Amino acid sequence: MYINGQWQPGAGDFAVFNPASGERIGLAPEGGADDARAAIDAACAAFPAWAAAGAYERSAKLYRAWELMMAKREELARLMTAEQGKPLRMALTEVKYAADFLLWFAEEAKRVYGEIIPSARADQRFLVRREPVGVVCAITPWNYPVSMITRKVAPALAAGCTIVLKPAESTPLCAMAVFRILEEAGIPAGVANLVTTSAPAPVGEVFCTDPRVRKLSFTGSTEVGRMLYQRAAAQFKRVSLELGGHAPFIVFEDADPVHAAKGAAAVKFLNTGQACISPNRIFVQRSIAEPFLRTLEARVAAQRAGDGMDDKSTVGPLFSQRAIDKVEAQVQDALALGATLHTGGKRLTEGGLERGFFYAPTLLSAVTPAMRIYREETFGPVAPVILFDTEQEALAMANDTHYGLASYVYTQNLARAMRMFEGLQFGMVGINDINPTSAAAPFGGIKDSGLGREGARQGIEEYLETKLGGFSI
């Protein structure tokens, strides 16, 4: 673990495994509640000096971290593929995305502005100042084990906060590599701290209940996010939550069905479907269903599952047996209730794949609201297609979910595009765009998909408090 500028052991070590082969690839320190408290001690001690440091000083440290991450891009990507499983070229893309947050917030550190507000009194002046919220604790997921770290750490440090981070228990090695970069970049001792553990509950409890922690940032499941939110509420901590999604992908009859199907396949099987913005329900207007399904089936069937180090692999493994079980249960439930299987629909166990958690890229049609896959987030390589007849019907079905993270619309009708953008109850809407994300764009959802935004200028605002000064002169 990395606490107060020192690499430290835990009570023991826990093993880290490659989900494609089942092989042990390393060990990580087993941290606990005491380590979390020690990290918070360090963050508290380091906070006054870091908060008082000039914006240009903080910016320079983040800029150096960006340079180092880009220089180590290949090394980080290979570690990510071994630990998380995604194909190497996708891991390389993620490292670049992760580095983008370091660069973006290196610049945003210099753009934390105040205000002067006119007063009705001639002898009074109002000044507004933005100040760092304080010590931050963050919890990051396994599916994007590098970029989800920088998306939290970079704005926190840019704002002048200090931070303690707990990475996912299945991907601690990537987190350790990121913190070595922060150390090499010259981030002062205690400003950025890392606690690894295979048993997250005690660490999470400290994060929620220690009164010195003024903000909690979490990316993960809605179930865990709700629990953390409830625990943190007792102390009125600031909370940011990026939770689950159940993204609709809507294709209207005026869209090119072949182009739309290619887009759907690209984003659906991104990270083996293990992305919170992955389309979970693909709504297609009935009149273009045949060419859309024909193209999508060909695209899905052409996907190749395998070890991410193999250049021919386009999808990697799921992250656990539990993930395989969930996908299998959803597919079998859909088939039992009348869905049509076009391709896939089974676990892959041939050619050495039996050692990992591989599920065949799958396409289902004739999906209905009675099926589990229509209601539940899948987080796997299954594309369910639902037909619709009218725009109003598509909008109603798309919004028929407790989630509200990402959504997608394919149409060439500008008026319809605007109506869908305004009518969809989701924090992000891609119009003919399967990647409406960037370090410069606000990322986040509504409803059960979370609170707050990451990235963009809104990302640093999550780590700032507003202070008013009233001066009588």
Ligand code: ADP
Given for the second form:
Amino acid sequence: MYINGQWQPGAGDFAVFNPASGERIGLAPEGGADDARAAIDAACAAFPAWAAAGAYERSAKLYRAWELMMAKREELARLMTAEQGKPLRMALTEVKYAADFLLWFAEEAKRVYGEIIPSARADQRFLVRREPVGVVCAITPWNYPVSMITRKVAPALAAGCTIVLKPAESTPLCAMAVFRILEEAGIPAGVANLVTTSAPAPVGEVFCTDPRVRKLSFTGSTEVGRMLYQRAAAQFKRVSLELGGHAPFIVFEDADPVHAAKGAAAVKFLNTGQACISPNRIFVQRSIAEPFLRTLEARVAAQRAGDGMDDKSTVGPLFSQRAIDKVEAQVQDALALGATLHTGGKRLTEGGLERGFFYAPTLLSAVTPAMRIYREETFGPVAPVILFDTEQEALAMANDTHYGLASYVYTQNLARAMRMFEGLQFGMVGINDINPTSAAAPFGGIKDSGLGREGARQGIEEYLETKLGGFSI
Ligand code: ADP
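Rather than the form predicted alone that you just supplied, could I have the structure of the form predicted in complex with adenosine-5'-diphosphate?
Below: every chain and molecule of the assembly, starting with the one above.
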């Protein structure tokens, strides 16, 4: 663990495994509630000096961290593929995305402006100043084990906050590598602290209940996010939550069905479908279903599942037995209720794949609202297609979920594109675009998908308080 500028052991170690092979790839320190408190002590002690260091100094350190991460891109990506399973090409893309947040917030650090507000009284002046919220605790997931860390650490540090981070229990090695970069970049002792553990609950409990912690930032499941939000409410901590999604991908008859199907295949199987913005329900207008499904089926069948270190692999393993069980249960349920299986539909157990959690890229059509896959987040390599007749019907079905993170629309009709952009109850809408994400763009959801935004100009706001000064002269 990295606490107060020192690398420290835990009460013991826990093992980390490669999900493609089941091999043990390393050990991480077993931290607990006491380590979380020690890290918060360090973050509290470091806060006044870091907040006072000034935007230019904080910016320079983040800029250095960006340079170092880019220089170590290949090494970090290899570690990510071994620890998380995604194909090396995708891991390289993620490290670049992760580094982008360091650069973006190195720049935004210098753009935290105040305001002067006119008063009705001639003798009065109002000044508004933005201040760091204080000590931040952050919890990150395993599916994007490097970028989800920089997306929180970079804006927190840019704003002048200090931070304690707990990474997912299955990807602590990536987190340790990121913190080595922060150390090498010269981030002062206590400003950024890392507590690793295989038992998240006691550490999470300290994060939620220690009164010195002023902000909690979490990315993970809706279930855990809801629990943390409730726990943190007692002390009115500021909370940012980036939770699950159930993204609709809507293809209208005025779109090119082949282009749309290629887009659907590309985004659906990214990270083996283990992304909160992964399309979970593909709605296709009935009149173009045939060419769309033909192309999508060919694209899905052409995916190659395998170890991410093999450059022929386009999809990696799922992350755990639990993940495989969920995907299998959703597919079985859909088939029992009358869905059509075009390709896939089973666990892959040959050619060495039996050692990892591999599930065949799968295409289902004739999916209906009665099926679990229509309602539940899948987090796996299954593309369920649902047909519709009218725009109104598509919009109603797309919004018929308690989630509200990403959504996608394919249409060549400008007025329809605008109606969908405005009508979809989601934080992000890709119009003929499968990747509406960037360090420069606000990422986040509404409804059960969470609170707050990460990245962009908005990302740093999450770590700032507003202070008003009323001056009588
Ligand atoms: P997933 O099901 O995708 O693994 P989780 O929400 O369980 O999503 O995990 C996301 C992050 O939340 C991980 O860092 C995990 O360790 C953490 N987490 C899980 N349960 C708790 C808890 N009770 N308290 C604090 N953090 C938790």
